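Single chain ahead, by itself, as structure tokens, in the form predicted alone.
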Amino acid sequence: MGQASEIGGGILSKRIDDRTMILFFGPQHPSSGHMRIIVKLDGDIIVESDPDLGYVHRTMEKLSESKEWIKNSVLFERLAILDAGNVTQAYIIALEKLLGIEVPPRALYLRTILSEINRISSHLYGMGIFAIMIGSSTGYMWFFGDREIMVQLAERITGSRLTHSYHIPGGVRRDVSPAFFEELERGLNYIERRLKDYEVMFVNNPIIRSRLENVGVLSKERAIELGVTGPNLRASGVSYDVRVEEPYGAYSFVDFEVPVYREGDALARTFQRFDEIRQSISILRQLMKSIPEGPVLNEKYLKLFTSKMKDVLNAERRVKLPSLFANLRPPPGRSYGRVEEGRGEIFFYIESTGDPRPYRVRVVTPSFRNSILFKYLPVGERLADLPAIYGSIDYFPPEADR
């Protein structure tokens, strides 16, 4: 095997013979986050692909064993700050099962509203990264610029643009005023109009279509065999969504469709995300119309509020955490929580021995499950198609590495 050499742009390669070359794609931020794909080329055809993960591993599961239960919510939302509300909701659901605590209906609605705002934001983020990977700088600017509306709406409901720390055992940290729903409706109207523009500018652009159609095809059978999740699974013809299979939050109170495509190529994965944004808009409108009045935290915890804490809640619609939360001691036992993130199912397993810190936390993220696609989808494709395949998967390295 020859020595490694630089072929331009900081990309390293090794020539094996006159036809075969090994190319190191990354790890210096090939798109979103840090990871590397080691590809073996015959000419410009990929004959082997080996994803090299772990560059942003942060020992999150082990770290969580040294932190109090409530503090782990702040830790885990760093898995994917672009979709933090969905990440922490799965952890809090698992914790609430251990505590045996229920969530008031209004808090369930507010959780679901944040989930769908995060889903739209996550899809626009992924599409922006995808666009710049295949050379559409206009797409990058459009998707990221429009995503700002969703980020600001998330800030209005939680007080934070990205790391919301919104979900707490038994409820949420903030209520919203009626004015928030007017802002939300204006934001949804804007995104709805822009979806038509996206189709003209991006997915129906003949250059974009030629780069995505019949590229990186994932069959239904292979998707199931590999354990793929989320929009990538549904774009291959499998109708599976945690919001339907095991409803949580307020999903039981709304009607929505689970879009499915059968083609399984990069183009189908792109259309899939646009259709899911349309469904999120429909869900949010239903939630706005039917959200009930009432408390945003379980009565058991509201009884612990001091007069000052009650004043803050009534005046600012903001929950100041009772001191009990700093020293939660769930009874010994095991539980799980799972949620449909923007990129697919996230699963938390937690185990308590009755201490103020977890004995064990295990988290399986959608990016980790989908990372196996980098081994199989590029094989047989041209090297120039690798960015299109990568972007269409919507892979987020920090979430996969944990």
The other form holds:
Amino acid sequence: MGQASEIGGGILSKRIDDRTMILFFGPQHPSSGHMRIIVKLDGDIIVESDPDLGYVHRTMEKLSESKEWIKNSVLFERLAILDAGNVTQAYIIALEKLLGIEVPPRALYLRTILSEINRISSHLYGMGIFAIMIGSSTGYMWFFGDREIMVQLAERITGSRLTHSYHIPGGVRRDVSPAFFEELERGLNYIERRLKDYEVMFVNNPIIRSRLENVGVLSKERAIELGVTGPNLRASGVSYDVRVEEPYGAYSFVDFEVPVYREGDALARTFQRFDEIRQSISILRQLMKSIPEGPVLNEKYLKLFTSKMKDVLNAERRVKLPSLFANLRPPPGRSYGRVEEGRGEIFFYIESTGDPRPYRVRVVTPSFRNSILFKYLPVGERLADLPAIYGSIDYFPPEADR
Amino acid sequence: MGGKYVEKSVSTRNLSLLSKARNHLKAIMLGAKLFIRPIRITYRYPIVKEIPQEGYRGFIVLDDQKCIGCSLCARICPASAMKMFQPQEKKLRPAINYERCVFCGYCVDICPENALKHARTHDVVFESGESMLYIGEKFTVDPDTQLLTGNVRMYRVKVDDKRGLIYEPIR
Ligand code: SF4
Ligand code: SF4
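Now show the form predicted in complex with its partner chain, given that the preceding structure was the form predicted alone.
The next block holds the full complex; its first chain is the one shown before.
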């Protein structure tokens, strides 16, 4: 090893010989959590890339063993707050399987409405970060600004902007008013209109194009080999989406398309996300029209309601929690829940021994599965393309590190 | 019903010079349009304040008359922010530590007597860690009564077709 140059106590690079050097790309907070990539460069071509993760590890799996079942949903949504509805839904689906409890149709619809609102907002978030990484501050401002509409809509449903804590075993915590659907329709119209603007200002911008086209190409075979998931997988030509493979929520009651691009480069991943937003808009419109009336919590729990609790439910459409929820004891057993999150499939494996707390919870998050791309995708590309590759993967460190 | 996969491809690669010129023109026109009538999502906090919707999960207020001291709220709190305490002459009452609270609202929703409610206030400045502990009398004061004081303008947010969000003044 040659000379190491230091600035402010942190090693930035190591010179190996006249041509090669090792560059420490981070640790930094490039988008939403710390991470570092250690790259070996030949000139400005990346010959080796080594992702260095774990800076935002919060021992979530272990921590969950010390918390009651219902409390863990609040814990887990913090692994990806920009997509909290989808994360907790996967956990609650697993828990419901253990408890053997069904969800009434209206609650399924409401869950799916929140899921799709979260998906749009997660994609806009990812695109915003992507835009600023490749130097398009217009893109950044636009995507982040417009994401606010989705955040507001999620707040209307759940009472909280990001950490929704919306799902409970057997249903959801709140019903929506008819006025909400009018607002949702307006929000969707706005996003639909803006998608055209994004095309003009961002997607068709020659600079953006030249930075994305044929950059970070992930072949179909490689994507399968590495176990990549979500839009990154689909942009490489693999047809796989949990919403189709194992429908949950209200996905079997609506018609939708899952776009699959074949090129697998950063540009295809961008198109993939915009197309998914279009589909989410269409799903939301269908759900809005066909949402059935009815309870939003399983009858079994509704029976436990006192008259005071029923009053709140009728007056405010807010579900009070039966005291049983503080001490849920699922029968001994194992189950899993999987949900297609904005960035891919999130998987929960839970194991109960009949105690009020889980014996084991295992979470496999999409960002964790996609993080392997940092090792393989940048190799052979120029250093200047690293941000474009990073951004196009839509990697979310807190979600990967848990 | 259900989803189906649809093969797609980025057909418009290597844009021709003509389409590049057309895209350029479109972008300039869009820029000009937004220059004249900009879309503005942000507002000038804290001179201007947004009042959240009905049902927003903000600060928590205790109604001392209604509370029966059942401790359910403290038991369900995922962040251990709510704890029970016993004032000398009285029954058990909850106290909340906002240093820990994550505003999940479980305590409000599990209270069998509806003794807890959410205020809409969510931004309060604390000078010290200790002042974040709301115990006794302090926990029963609704912070929303302070919401409309001071030299601030109040807005309510509405989702709009054309402008995304619009801010309606309510004071
Ligand atoms: S809102 Fe949640 S975190 Fe805060 S005190 Fe209530 S239960 Fe605890
Ligand atoms: S749950 Fe309600 S009644 Fe019971 S101690 Fe808490 S505030 Fe009082």
